[in-house]
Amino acid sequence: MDEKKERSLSRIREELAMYEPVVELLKLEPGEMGHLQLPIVENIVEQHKGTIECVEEGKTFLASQFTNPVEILTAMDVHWYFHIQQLFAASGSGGGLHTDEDLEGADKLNIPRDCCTLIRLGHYLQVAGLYPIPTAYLSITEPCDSIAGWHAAFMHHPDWRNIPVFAPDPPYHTDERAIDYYARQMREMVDFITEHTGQTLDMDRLRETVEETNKGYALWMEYNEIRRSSPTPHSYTLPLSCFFQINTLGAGDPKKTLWYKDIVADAERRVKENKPEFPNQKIRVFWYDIQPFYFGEIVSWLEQEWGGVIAMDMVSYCPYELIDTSTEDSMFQGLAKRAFQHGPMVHQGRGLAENVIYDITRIVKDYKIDCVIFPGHMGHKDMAASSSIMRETCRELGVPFLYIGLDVADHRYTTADEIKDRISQFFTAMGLG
């Protein structure tokens, strides 16, 4: 295999390396949360060697976004990497092994310093050529301007410029006419993949796992339903997983389904029994944006120093809905409204503030909220632009608002030191905690 290509599955490795071990210890001592988490630590050691495997036989595969249907991947049996996980993922900037090299080399970059440092984290991984080389690549241009910009500068790097790019066009409202056209744009995808894999979709199969993932995502909205419980069952971990499940690798898997029924039985009898995975939970606390990479730093000091609990978080809250699969038509109007509709940060900063004033009249009131925190991510200047809007909302629900201003990826721009003393000031002039 040539340098170029060993050096693409670098930080892959690096994580296999990080993963695995993790793997056999949560097999041999469980303990009390093992069972729970083993299934997600293997779902990245999968995916990973699928990836590896297909960069080092010459396999086709296809590097993705967040928002495109895995139903589609995982029905035709197309192997594919989650693009962006790469930032989040342990030896990527998230982790630590290589956050000051990336961020470092990310400012060399001849892009400006207010862009969203998640882009330019992401073209950094590209120049450097720390991204596997797909097949095809199935691209987004939603729901910010900078994403746009990606989508257009990553295609013209001399790697990536002849490999084939398929883009969703979305629209900007969301009515039946939108989600019509954008069912279409699914269709154009799928025939996108056929032309570059030579895989093809059977109905059948699509409508097989739809319905294993329509499992999944109703037990995803069970657990949330559950967190409304007061003290809440787990910590921040098992919630963030819920996203990453769901939209990587084996999509449409029972075994998943099963990891949501285990989470689901886990919380209820935690509420049951009054033994929560983090004791003396004191503060309620929504979290309203993506959280940075260093997060567990920032959650664990929540809890130990203020008896603080994340009850719900954007990540965690998206109004999904379960998709009809009686007709062909059926399943791509429901996966099209759920790709532009519903994900993460794309429901939050697409169309209008109403779906911010919604959010957090909503969480407030139904999971108990004493605090909302809006950590004001440099690089969300959608969301931004409504900060005033949910101070305003909170002050009519009578709820204390706290805006921070960060980077998420970045640790320079707000240390997490310095977020602890602005949440520490904001508890105690709220009179919390």
Contents of the next structure:
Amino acid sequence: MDEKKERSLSRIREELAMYEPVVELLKLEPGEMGHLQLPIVENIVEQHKGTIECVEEGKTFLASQFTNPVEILTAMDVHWYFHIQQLFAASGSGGGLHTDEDLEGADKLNIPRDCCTLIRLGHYLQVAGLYPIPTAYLSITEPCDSIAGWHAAFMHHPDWRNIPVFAPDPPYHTDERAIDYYARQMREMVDFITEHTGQTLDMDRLRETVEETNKGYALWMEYNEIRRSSPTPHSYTLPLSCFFQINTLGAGDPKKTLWYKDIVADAERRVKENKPEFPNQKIRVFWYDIQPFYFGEIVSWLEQEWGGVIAMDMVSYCPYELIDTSTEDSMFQGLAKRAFQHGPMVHQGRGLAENVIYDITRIVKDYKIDCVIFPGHMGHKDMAASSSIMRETCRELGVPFLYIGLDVADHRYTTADEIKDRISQFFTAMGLG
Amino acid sequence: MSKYDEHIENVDKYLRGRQVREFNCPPSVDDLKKDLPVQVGPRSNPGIILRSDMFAELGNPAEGSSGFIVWTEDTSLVRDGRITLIGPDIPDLEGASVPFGQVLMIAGEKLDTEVQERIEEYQHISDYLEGYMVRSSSQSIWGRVSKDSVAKGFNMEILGKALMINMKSNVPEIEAMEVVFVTSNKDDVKQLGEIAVEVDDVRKDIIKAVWKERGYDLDCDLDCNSCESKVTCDDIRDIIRAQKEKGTAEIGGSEG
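Shown: the form predicted on its own; wanted: the form predicted together with the partner chain:
Below, the chain from earlier opens the complete complex, with every other chain and molecule after it.
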């Protein structure tokens, strides 16, 4: 294998080396939560092994983005890796080995500093040759303007400019015409994949896959309802894994549905027995944005220092609908809605701003929220534009609101200590602690 | 004439010719609270009903759900305290998952567009009623009733009363309130959904206008005719048209 290909796999190999022993450890010593944590880690390991195999053996594979329907990829039996996941992983999620190296590399790219750091890192990983180069790429052009810009810049890199790319064009509105338009795009995506991988779509296999992911989504929504319980059953790791488990490789695999069954069963048991994973909960927080790479540090501190619990978060609260599998059209329409309307950041960031008012109002009441924290990631200009609407809504509901202003990827922008300090001052001032 | 008067009339038309059961409740909140078999008020339930504790499910998306609120300044259009039920009542639904429709009609001479968001807050009963939960992550009304509450006497009349208590206690401008529930079949709920779509258009316009008054734009003006980039888009369309005529244009959003 040439040096370039080897480098493109280097971070994946590092992650694999880190996670494989974790799998073994969890099998040997599962503890109370091991049966729920093991499938998450195994999923990452399987995904990485598949990507390595494709690159090493010259097999066809895709790179894809978080909005594209995974059900189609599973039903077409094509290997793929999730581009943004790769970004988080390669950059050292949780503050890994390469965080500072990558951030400094991104700084040297001459991209304006006010551009979203996730996007700047994305470019850096490309320039540094750290993305495996796929047979074809399924891109993304929503929810924000920066992503549309990223797509254009990304496809001009010499290593990628000859990679066939399909970039779905999301409409602004959400009416029937818009759904039909995007459903047609999804059909074109199928044709595109066939053209470049030779894999075809079997509609019965798609139906089977969608029916299985429907079960997963239904259980995830059930789990979200259980989080309304006070105390809430789990700490932050499991709720955040719900999105990734269903949107990564193996979507439609009954093994994944089983994971959702287990997480719901564990949450129900904890509610009945009043045995939350994290006890002594005092402050119920709604975290209204994606989570920083260094979230583990902040949430552990929040729980230990203040008894604060993330009762609901933006990645979890999405208006997913189960897809009607009765006809081909209904399936593609359902996949289209899931792709361009329902996903995290998409539902909130692309609008309408009315979603912000509705979500905050429902969540504050239903989840007995004591305060809303809007981290205000510097890249989320779309959401920053709604921050006054958030504040106004919270004021009307009588719930305290904190706008931090941070960078989810760059701890140098606002350090974890500064964030903790802001939260502490806020809790104290509002009499929550 | 109020913005929703036409829709209130449409609900009346919808009810005509259907087999209904009617319950007449007292107008005052104090009287509504008398002799209730379950608790009504903030924190009356812990927020959730687990699957194992569920007696019946209302409005699962697989069955169908439709819910909306309409309001008017004309108090003669709303029969205060009236609850109308089309279909079976809760005690007859053990273990069942049925389609669900919920219409709240509200009247008060002092009602205006500013009230829209406040009344919407109270249509999802949240933790206000013992033994009843509306799921949070669904955009439609998808409810659960607990076994314990049914054993105590919970039924649609109690749900209607709880909605009236919740609404009248929190929105003092309300002078009259009427409730319609549908549990009969998918078709009945679907027909109600046709009114709901029209109501939702009016609702969205009201909310946008209210926030506009406060200085916030919830929507963008994306009308092509008023967009300053129209000339550019027109040029691109011309180029694509010319390419298509030459047979060189690529499909959809694909490149490369």
